[in-house]
Each structure stands twice: as C-alpha cells, then as structure tokens.
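There is one chain below, alone, in structure tokens, taken in the form predicted on its own.
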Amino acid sequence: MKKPLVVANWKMYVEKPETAKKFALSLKRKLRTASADVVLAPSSTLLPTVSLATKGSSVRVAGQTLSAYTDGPHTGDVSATMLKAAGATWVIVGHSERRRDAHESQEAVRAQIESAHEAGLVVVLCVGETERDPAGAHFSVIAGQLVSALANGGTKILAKKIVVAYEPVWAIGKNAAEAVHPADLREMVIFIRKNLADILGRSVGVKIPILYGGSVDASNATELLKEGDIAGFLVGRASADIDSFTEILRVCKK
C-alpha cells in the first residue's frame, strides 16, 4: 500500500539555519524506518539550507507560498522560479493564514497555481472553512475554493500534479480532541473528491491525494488516517519539533 504523505509546514517556528539543518539531518536518519513520505516546507530564507541538508534522501522541499508574479517590480515577492532555484520542488498555495493575513483572493490563489505549474512545482492546494455551519453552508465554501482554483484549465495544471489539503480553520491550534471527527472528515473527503471529479473529470479527480491539516499529532493521526479516508497530513506547529514530528510519522500506518 502507498505510504501516507506528510507535509511539514514550519511556518515561522523554525528561524535559524543551524536549527533547520540539525532538524533535516536528524530526519534523514529517522526516515530509514518511517512509514510516510515527507515534504518539508521551511521559510524561504531556509530553503537552501534544508535543500542541501536533505540532498540524496527521499525528503522533498516546499515553499510555504509564492508570488503570482513571475518577475518584475514586486518588492518582497518570491516567484516560483526563485523557489525552484533555492531547492524547492513543491509549494503550498492558498493556506488559510495567507488568505487571512496577506488577504490573498481566490484569483490570487489561481494565479499562484498557474505560476507554480509553469515552473514545474508540485502544488499543495489548501481549502477549508472558517466555521462549521449546522445547515451545511461550509460545503459551499469548499466547493467555491476548488472551482476558483482549478476550473477552466485545471486538467493542464494537474499534468504536473496537485495535492489538496483540507484544513478547517476552526480546528487549527486546538488540541487533538477538538480537531475534526474522523466521520466528519470522511464526509468532507468524499465531498472534495466529488467536486474534483466534477471539475477535472473522474479519471483525474480520483487520483488526487487529499490531506488533512488542523491540530494533528501522534494521538489522533492513526485514527484520522484509518477512518478519515485521507492520504496523509499537512502538519503545522508539531512539525517544527523533531520528536513530535517523527512520532507522527511513526504512527502513520494504515
């Protein structure tokens, strides 16, 4: 059976090159017995360090975001080409914190995906609702995010591969007991899968890995994998601590 995929989004929790290097080298050793495929997403300043430290291993490196612009007068932006030159082969797009803090619109997310595709980067597209509506309105939020990101040309984007990460915003930062229930997660995965099939065609939609992000740790990873019908995880704060992260990898067994 295919290994689960675990994407480690370090956010701003890892700040120094020496810390990032120590983590990456330790992870390389521990992955010899791990039961998951791993993608590390450090901050842009740490990409060269992590890329060099993981060279020759199965660990892949991702940018945490990217600019929709390919070049030109855009101070502070980091393009897909720049990420690739720094050692990234993957990139996270549409994370809830980028949508909130950087006010990234649906149009910006779509443009970022297209830019990443042109550079040959694998995209981790994040979707998720801010709150769960008893009437089910949150499903419309997810559908809208998927359509905006992938409709009209999405099949072309999928040629370079895309992963969808479902991250309910209301679950981020809570303890594992307050995270999404496996039955609710499975329902959402089925819904996302149906939308992907409607947007991209069934033959493409059924093959796209769907990850879960939102208060993941070793205490709930196994249950979510077994009962949530997901392909793996997008891990935030817990991924910045080598012991916590490798424990998640250890229990990632279907």
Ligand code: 13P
Second form
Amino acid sequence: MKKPLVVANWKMYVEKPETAKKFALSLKRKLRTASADVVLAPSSTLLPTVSLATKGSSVRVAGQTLSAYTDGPHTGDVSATMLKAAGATWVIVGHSERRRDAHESQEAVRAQIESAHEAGLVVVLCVGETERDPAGAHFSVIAGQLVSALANGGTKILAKKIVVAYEPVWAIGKNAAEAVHPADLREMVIFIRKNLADILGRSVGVKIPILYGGSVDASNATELLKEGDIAGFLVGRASADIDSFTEILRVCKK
Ligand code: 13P
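Alongside the form predicted on its own that was just displayed, please also present the structure of the form predicted together with the named molecule.
The next block holds the full complex; its first chain is the one shown before.
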C-alpha cells in the first residue's frame, strides 16, 4: 500500500525563518516514524530556509504559487525557475485563495502548470466549488476547472507530474465538523478520476493521486482517508503547527 501524501500549505501562517527552521528540523526528527510522504509549502521568502533544513530527508518542498510567465518584466512575480533555485521541487497551482485574491484566471492556471512542468516541478492542482448545489451544478464547476487546466496539453502537460487536490471553498478554514462529508468526498473523487481519465487517457488519468483539503485535522483525517478513497491531504491551518501536523501524519496510517 502506498503511503498517504500530505502537503502542508502554510499560507501566511508561518512568517519567520526561525519558526520555519524549527518546524522543519523537528519534522525531520519525527518523520523517522511517520507513515506519510510529506511536502512542505512555505511562502516563497521561506523556501531557502525550509529547503536547507529538510535537506537529506524525504521531505519535499513546494511553492504556494508561481508566475504564469517564465521571465521578464513582472514585478512581484516568482517564476518556476526561481522556485527551483530556492529549493522547491513541487508547486501548488490554482489554489482558491489565489483565484480569489489574485484573480487568477483559468488561463493563468493553465499557463502556470505548463511553466512548472517545463521547469520540472510537480504540480498540485487545486480544484473546488464555492458552494454545493442541490441539483449537482458543482460537479460541472470541477469538470470545467479540470478541462481548462489539463485538456489538449500535448507534451506540455506531464500527467505523471500532476497531483489533484479537491478543496471545496466552503470547507476551507472552518473546523473539522464542517469539512466535506466522507461519502460526498468519495463521490467527488470518483467524478474527478473519471474526468481525468477522459481528459488524459484512462491509463494515466486513473493513476493521478487525488488529495482532499478543507478543515482537515487529526480528528477527521482517518475517516476522510479511508472513506473518501483519497491519496492524502492538502492541509492549511493545522499544518502550520508542528504538533497538530505530526498528529495528522500519525493518524494517516491506513
Ligand atoms: P484549511 O486546512 O485551513 O481549511 O485550509 C485548507 C487549504 O486551503 C489547504 O490548501
């Protein structure tokens, strides 16, 4: 059985190099007994610190976003090459907070994936509806996001370097009781898998790992993992504290 994959999206919760370093060194020690693959996504200012502190361990490091441009006059942007130079081998793309705060369009998300892949980065592509619709319209939202991000990618989109994270916007930043219901998660995972198979071809589409994110902590992780049929988690708030994060890793044992 493959180990669950747990991606820690620190958002702006971890601010200082000394805090990031302490977390990373502590995680490295605790990971010897953990049963999950871990990726840490600090803000870009903390990437070099986290990369250095996790060197020699199985922990991988991710950017939280990247520019849709590869280089040139784009003030404030961070390119795939810059992320790589700072030690990242993964990157989160299309997070709902980027779609909301930075108005990232579907086209930008698509360009970011291509740029990340050209630089050799593994992409965690976030998809998620803002609200559930009793008539099921949220399914077409997810399908639309997947198609615009991945369809007709030719050689630019590397299916082997994609992980999809289902993060319903309404479940982000709440408490565990407000996370998605495991049965609803399972249904959505089947739907996403079917869409990935349609877009990328069955043999590759069904192999793409699907994560869940949105109010995950140690109290709901086991059930979501088992009942949701997911490969792991993309964790926000609970990933920024070493105790709550390692507790999630501990309960992730299938
Ligand atoms: P929370 O775990 O804080 O709900 O955030 C989820 C998320 O957005 C991870 O990318």
